[in-house]
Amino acid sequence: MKTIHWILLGVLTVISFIAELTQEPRHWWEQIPGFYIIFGFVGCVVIIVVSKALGKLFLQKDEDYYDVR
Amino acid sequence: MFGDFYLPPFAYMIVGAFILPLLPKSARSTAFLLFPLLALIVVWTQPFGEVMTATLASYTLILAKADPLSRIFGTIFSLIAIIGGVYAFKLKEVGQQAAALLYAGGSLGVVFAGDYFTLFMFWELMAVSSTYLIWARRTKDAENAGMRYVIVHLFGGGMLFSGILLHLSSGGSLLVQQILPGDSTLSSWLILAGVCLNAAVPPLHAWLADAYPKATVTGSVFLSAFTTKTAVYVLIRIFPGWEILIVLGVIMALYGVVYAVLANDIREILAYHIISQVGYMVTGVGIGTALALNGAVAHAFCHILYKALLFMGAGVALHTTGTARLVELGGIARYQKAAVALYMIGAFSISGFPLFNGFISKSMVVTAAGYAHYDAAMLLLLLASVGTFLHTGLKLPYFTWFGEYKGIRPSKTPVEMLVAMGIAAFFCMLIGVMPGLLYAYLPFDATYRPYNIPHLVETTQILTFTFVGFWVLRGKLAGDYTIAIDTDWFYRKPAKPARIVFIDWVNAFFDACEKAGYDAAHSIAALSKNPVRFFMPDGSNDITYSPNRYRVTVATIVVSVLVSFVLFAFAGLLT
């Protein structure tokens, strides 16, 4: 990732917020201002921390878990 | 077509199945793409209504009965098969060709089916004719995985089969039709079961993501395409409108992207990534309304062409480096950059890029339950769209071929196979860019613009900042040498326990039964050796039996008795 790369997703982010105050909420969380801003980042977020955590916890083995005898 | 002479286009491939291994080597890949593309073209030229009936027993039959629905879903896996027979095009084995053309045909079969018996019927040639898929990889994994994918599918066709006779039985009719949400009856419940063990929903999926990254390269392209998808067509015939569906699809939607999270095989990803897929079709049948149906029915049609895009993008990967575990792969794109844009393809668009097919289907489901005013699912389906682009767009892709160099030089890729998926790749963006040649022959009545200003933003905002957020916890996503545990524990762990119970102690117990009796009859040989002894006053411990011992005793007593005979008789004759 180069800096222009990020430059080029902030004009994006930009861009599609401004966009996003021309439209009505369809929904209640869309009142809230960059909602899918913070619903991209955190779900992203969430998705690995929580998974990594129920795979610690109890769903990761070995590869050979299911042939020890 | 020719005339009046018809045939179903599900005896196009069967019967193909069998005309293949006649065939000379050479010509048998060309004649594979011939037999999907006459199904397609009777898919496309018969007319609506039953066209095929016979009688079985004081049954009618309805071989075939297209319409609107069955033509989406026929179009679709007809064109699937001539893309995957491209894709295996320098496969030299008879075995895969002819069972991909059963499995292809019997899923046309069980979409063209207009009654329960041939369905079920079609319905378990696809499960016989998958497993050989499974089986031609030829390594003791997969022929475990084999075994089990077929038992587990048999279960389920038995379930589907007890549904379907309890429903004869209490006077349901054999049509494959609706059973409205209410009528909750046993039958009803076991068909469904029955159905939901094929589209892989929780808890029955474990035998999705436990077999299909252990297939053949090409036969996983054929699984990514068939089983869980006629799931979703017969769902969407029988189970529209039933509620639990949604709360099944939205843990579906989910599931799949936890365990993608934890997987380490590149085809486990995608196999899980099946799962949460479906869980967007599977909600859809659920709301039930006209536009979650066409969505339903759409994001089946875009996913076929998207997954099987990305499973032939990991059966490149596979095939030029012979493993698929992303702690082995890494920096090999510069080796194969066409299959790399190709994948790419494909990851935009199962993550709903706009221009690409997911942005239009997908957003159907979602905006449905918005529609219907179940705000938990739409965000929670969200929330797994942003799994989606994690794994798939990007954790799949960037330890594959960017990321650390890990050493493996891959070979040559395949033409063929890059023609396959530049084909398949076509569509994704046919159908991305001009939706319309989707949305006209969807069977439902309901009108969706995918283009629009709040949508755009939406999936702007979101797929960038699941960017970020992959970015900055990269680290933590890199595969290692572990498998996550699934539902298939409740039967591979219990089955070192179960076959000591029923194998183990069950052999215990014969062979003591058998060396019980063994000894029985080895004590009563040894006693019958010398049965004499028992009568001798003495108590003789002469356990053989000589004769000599007691030729005189004997030989006194019949004497004495002879001569008391001689001296009676004697006797008699005086008087």
Second form
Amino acid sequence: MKTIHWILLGVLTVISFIAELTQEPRHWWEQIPGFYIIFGFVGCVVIIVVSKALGKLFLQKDEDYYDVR
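Since the structure above is the form predicted together with its partner chain, I would like to see how the form predicted alone looks, so please show that one next.
Left out here are the partners and the other molecules; the chain alone remains.
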């Protein structure tokens, strides 16, 4: 990624964090600072890990799968 992308990502994270602190919490998990940032990151990591595991289980074939010896 380019440097500008990292800068924009950091700025958006800070804005999101500040917006969370200025709102009145409606649920108990909204009292945890940065909850939605952490939740989104962990959710993406889980999706990647699960999809890779499913790909290895169901989609990936052995190297000699099409070998006709």
